[in-house]
Amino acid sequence: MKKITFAEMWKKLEKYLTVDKALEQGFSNGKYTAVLAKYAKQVVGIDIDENFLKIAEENLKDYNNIELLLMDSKKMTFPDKSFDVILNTSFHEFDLSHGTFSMNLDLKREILEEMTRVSDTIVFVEPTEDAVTNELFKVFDPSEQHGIRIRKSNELIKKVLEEKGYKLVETGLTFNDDGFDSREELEEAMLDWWADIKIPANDEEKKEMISQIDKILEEAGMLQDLHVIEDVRYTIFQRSN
């Protein structure tokens, strides 16, 4: 299957994305809430971080058409069918532990039923189980198979929302393609990414950390043109009314 850019992967959403309302479950910094503005007239955002919510409510300050919320995906206040389309990039994290590797596909469950109960189209925009990060993850968490959690979040999304009358409508591979301009900026960056799972407790363990990410960069063939690549699967669902 041929990868298209981001930007192109959001021309190819623009018609299930151009609606009236639409729900944003874990919105992080707000970067996806910002794209997702320019398409709905009005956009919920949800996610149960403080600190991001104020990060957030911060880097989308000069937006009039999003409301921020703090809120568990799978305990929703929302009437059912309250929006015209779920946009969703982070679920296969939704589940997240750190120290010891486990999923909880409960939860998981949980929250896709959650999701069929607000919305008719769901669109979901994730790392492959093969990405980069993956394993650039395991630098801050060793014990996490990120691989694997999103192999297995695939499969549950299929197969409860096909449960649920929802059918696989569209899906691609795309890229998100980061450039710098320096090799300590790229480190420097790598190490922020991640600040929210591990922070380096002195200069020696950020000399290792380092070690490690270069190493895995490197591996990649990234390292060396200073281009950090993710790649990514979009996929939507939607249920006939």
Ligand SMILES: C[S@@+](CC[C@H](N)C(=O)[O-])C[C@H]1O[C@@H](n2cnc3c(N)ncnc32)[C@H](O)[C@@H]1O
The other form holds:
Amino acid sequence: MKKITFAEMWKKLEKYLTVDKALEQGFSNGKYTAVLAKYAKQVVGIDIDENFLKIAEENLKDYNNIELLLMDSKKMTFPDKSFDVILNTSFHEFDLSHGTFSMNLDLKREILEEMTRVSDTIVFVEPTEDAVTNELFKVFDPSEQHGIRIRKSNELIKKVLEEKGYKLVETGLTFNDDGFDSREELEEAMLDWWADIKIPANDEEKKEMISQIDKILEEAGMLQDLHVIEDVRYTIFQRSN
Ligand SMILES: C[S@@+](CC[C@H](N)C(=O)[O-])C[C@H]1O[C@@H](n2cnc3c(N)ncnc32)[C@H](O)[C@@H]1O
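Next block: the form predicted together with the ligand, after the form predicted alone:
Next comes the full complex, and the chain you just saw is listed first.
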């Protein structure tokens, strides 16, 4: 399947995201909330992390059509069918474990069922199960099997949504391309990318983590041209009402 650019993906998603009221789940720093706000008249973003709420509030302070709330996707306080669309770019991480790999598929099912309560159109954007970022994640948490998490997560999404009467209406591949001016800049950015998982305790640990990052990116051919490319899949499910 041909990979399209992120800009081309947003163009394809435009017809699903151009609505009166959209919900974004797991906004983190608000990067995708800002994109969603270009299409939807009103955006409500939820996240369970208070720190991310503060960061996103700062990043999105100039938008007047975004409302950010601290809320768990498992127990949303919105009435049924409150939203024309849900954008979720982190569903695979909604049951993330730390230190010991585990998955909570019951929790994921509860969240999916809750999502089907509030919208008939759901857009997922997630790394693919063989994205290089899954290997990089292990530098920060060696127990994490991110590829497996993503595969099982996608299987569950399909199963639950089909049970609930949704159809997969569109899917495709894209890629996130982060370019850097120097190797040092790339290494610092990679360390920062997962700083919520682990921050090196000292210089020695930092050096060791950088050498692991370099090895993974070198094998993927990405260190040489200073571009970290993460393969991403977008999928749209819809239920006729
Ligand atoms: C990997 S980050 C993804 C951030 C962003 N969507 C992106 O792709 O760059 C996952 C986000 O989901 C949030 N999150 C995890 N579980 C959640 C839940 N049950 N309800 C709402 N947000 C949740 C985390 O706090 C975090 O901000």
